[in-house]
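A single chain comes next, written as structure tokens; it is the form predicted alone.
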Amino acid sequence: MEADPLKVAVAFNTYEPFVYRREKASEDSVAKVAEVVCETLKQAGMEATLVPLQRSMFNFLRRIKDLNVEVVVNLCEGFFGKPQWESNVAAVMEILHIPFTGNGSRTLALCQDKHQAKAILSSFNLPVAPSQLIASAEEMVDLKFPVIVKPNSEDASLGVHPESVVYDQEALAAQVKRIIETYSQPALVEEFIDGREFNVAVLDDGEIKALPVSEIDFTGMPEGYPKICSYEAKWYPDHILYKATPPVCPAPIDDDLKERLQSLAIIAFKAMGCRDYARVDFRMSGQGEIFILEVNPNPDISLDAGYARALKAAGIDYAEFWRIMIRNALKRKEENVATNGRR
């Protein structure tokens, strides 16, 4: 007798137009990714249903209960327009013993706070660029210019634009003021590493492994623009900066550099308590020094994004990736049942 198809909910947060942020493209993309994932799971023989998280957590949870799903593919990058509440969504599912894919609430919360995450990485003797957390435009920084100014608790390059790289105190004060007023949070000011940018996708399929290294190719960057992957470069396909920053995977690097980046990525993955999948971003100075920019525990997983590109370079089918993630989530459920003695 043929088994019933696995019931899966594909959860994603919806765009909230009344929240402060001006960058909309990254939030719109979440629903599109969820549709692709849902269709992929259906083609793989599962009974997958889209479950949007809107303004009511209660309605979201009731929908999951009514569907009687066995596992949730968690694509939620926030709640009610706030990326800082991304970890809260995972925490609620943990409390209710709902198995879900991706990282747990603790890791999501730790990585969301860039200043805190850098401190954790540094405690593991991992290389991070010198930085300061600034809560006022009047504060002075003890860093070498140029520096780059970012919101401390955002993702998807929100708040990062070409003018975010500054070369003097006056421009720094203006950018810090912009961050505080626009995002209602402190600014992370970091020494700007003017060099190459790499990222490494990490996958846990029973064994934590680093996928092929990807590089952002800055050779076509227009004169006068800093070599960064800004919001424009990441989310606006028609923008000059998007076209000037193509990703290359596998990166054209020697085996020694590849192994260094992949080794650091795996250590960072473990240091931040990651599971299932994550992406680690790096900069390398002209002198060959490597610095970890951040660990992204919930990277863009769309078919044309960096993580899926790394999967393809590693010879891992997109549908197979989701089978692995679902298998991991169900295994965690079984282990929790065994540990707690509930049957």
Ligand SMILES: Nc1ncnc2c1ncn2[C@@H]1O[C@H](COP(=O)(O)OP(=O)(O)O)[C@@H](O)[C@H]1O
Given for the second form:
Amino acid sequence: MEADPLKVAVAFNTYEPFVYRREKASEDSVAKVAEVVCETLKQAGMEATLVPLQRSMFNFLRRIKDLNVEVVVNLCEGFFGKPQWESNVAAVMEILHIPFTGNGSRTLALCQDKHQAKAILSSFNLPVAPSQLIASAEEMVDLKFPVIVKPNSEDASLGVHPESVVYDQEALAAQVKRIIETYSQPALVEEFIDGREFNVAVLDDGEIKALPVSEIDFTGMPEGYPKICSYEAKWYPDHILYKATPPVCPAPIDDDLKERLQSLAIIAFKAMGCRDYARVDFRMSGQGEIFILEVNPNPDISLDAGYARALKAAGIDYAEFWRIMIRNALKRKEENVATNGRR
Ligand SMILES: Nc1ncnc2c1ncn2[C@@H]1O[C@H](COP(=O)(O)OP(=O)(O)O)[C@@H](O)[C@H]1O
Ligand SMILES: [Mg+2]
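May I ask for the structure of the form predicted in complex with this ligand now, the form predicted alone having been displayed?
After this comes the whole thing, all chains and molecules, with the earlier chain placed first.
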């Protein structure tokens, strides 16, 4: 007799009350990804159901309980319009012993605070760019210009626009003010690493491995724009900056650089207590010095984003990837592993 199909909930956040923000495209993408993942799981023979996390955490949990699922594919990137609550959603599932895919609450919280995440990476002797956390536009920085100004606790390039790269104190103060006023949080001011940008997807399928390196090709960037992956470059397919920043995977790099990036990515994955999957972002200066920008413990997992591109380059089918993630989550349940990101 055939076994009953595995019951899976595909969880994603939908409620976004902060419509004043000019950045909405990244929020909308979560629902689309969830649909694709749900369809993929169904085609792989599972009984998958979409479960949106809306205004009420109670309703969300009740729905998961009623469905009697064995595992949750957790695609939630925040709650109540706050990406900073991404880790809280995972934490609720942890204390209720609901097995879920992806990173645990502790890792999600640590990586969400860029300044603190950099301190952890540094403590593992990993290279990060010099930076300062600034809470007021009047504060001076002790950094070499140009610098880039970004919100300390957002992701998906929120708040990162061409004007975020500044060359003098006056422009810096204006950008810090914009970040503090728009995002109600301190700004991370970081030395601008003028050079190539790489991403490394890391996968834990029982063994932690780095997938083929990806590069953002900035060669088509129009004159006068900084070579960065701004919000426009990430989220508006018709924008000139989107077209000027195509990703290339595998990156055209020699084996030595490839191995350096991949081994740094694996060390960073472990340093932040990651599990299942994450993506590490790098910049390399003109002198060949490598810096880790950040570890993304809940990277965009849509078919047209970097992680899936790296899976494809590694010859790993999207459905197979999800089977591995679900297997990991069920194994953690079986072994009763503390599910907060500690191994
Ligand atoms: N120190 C830096 N030097 C050069 N470019 C940077 C630097 N910090 C950020 N960027 C650019 O801004 C983008 C978004 O910054 P990142 O730190 O990765 O934040 P997010 O969490 O929004 O992805 C990067 O992909 C990169 O193109
Ligand atoms: Mg990034």
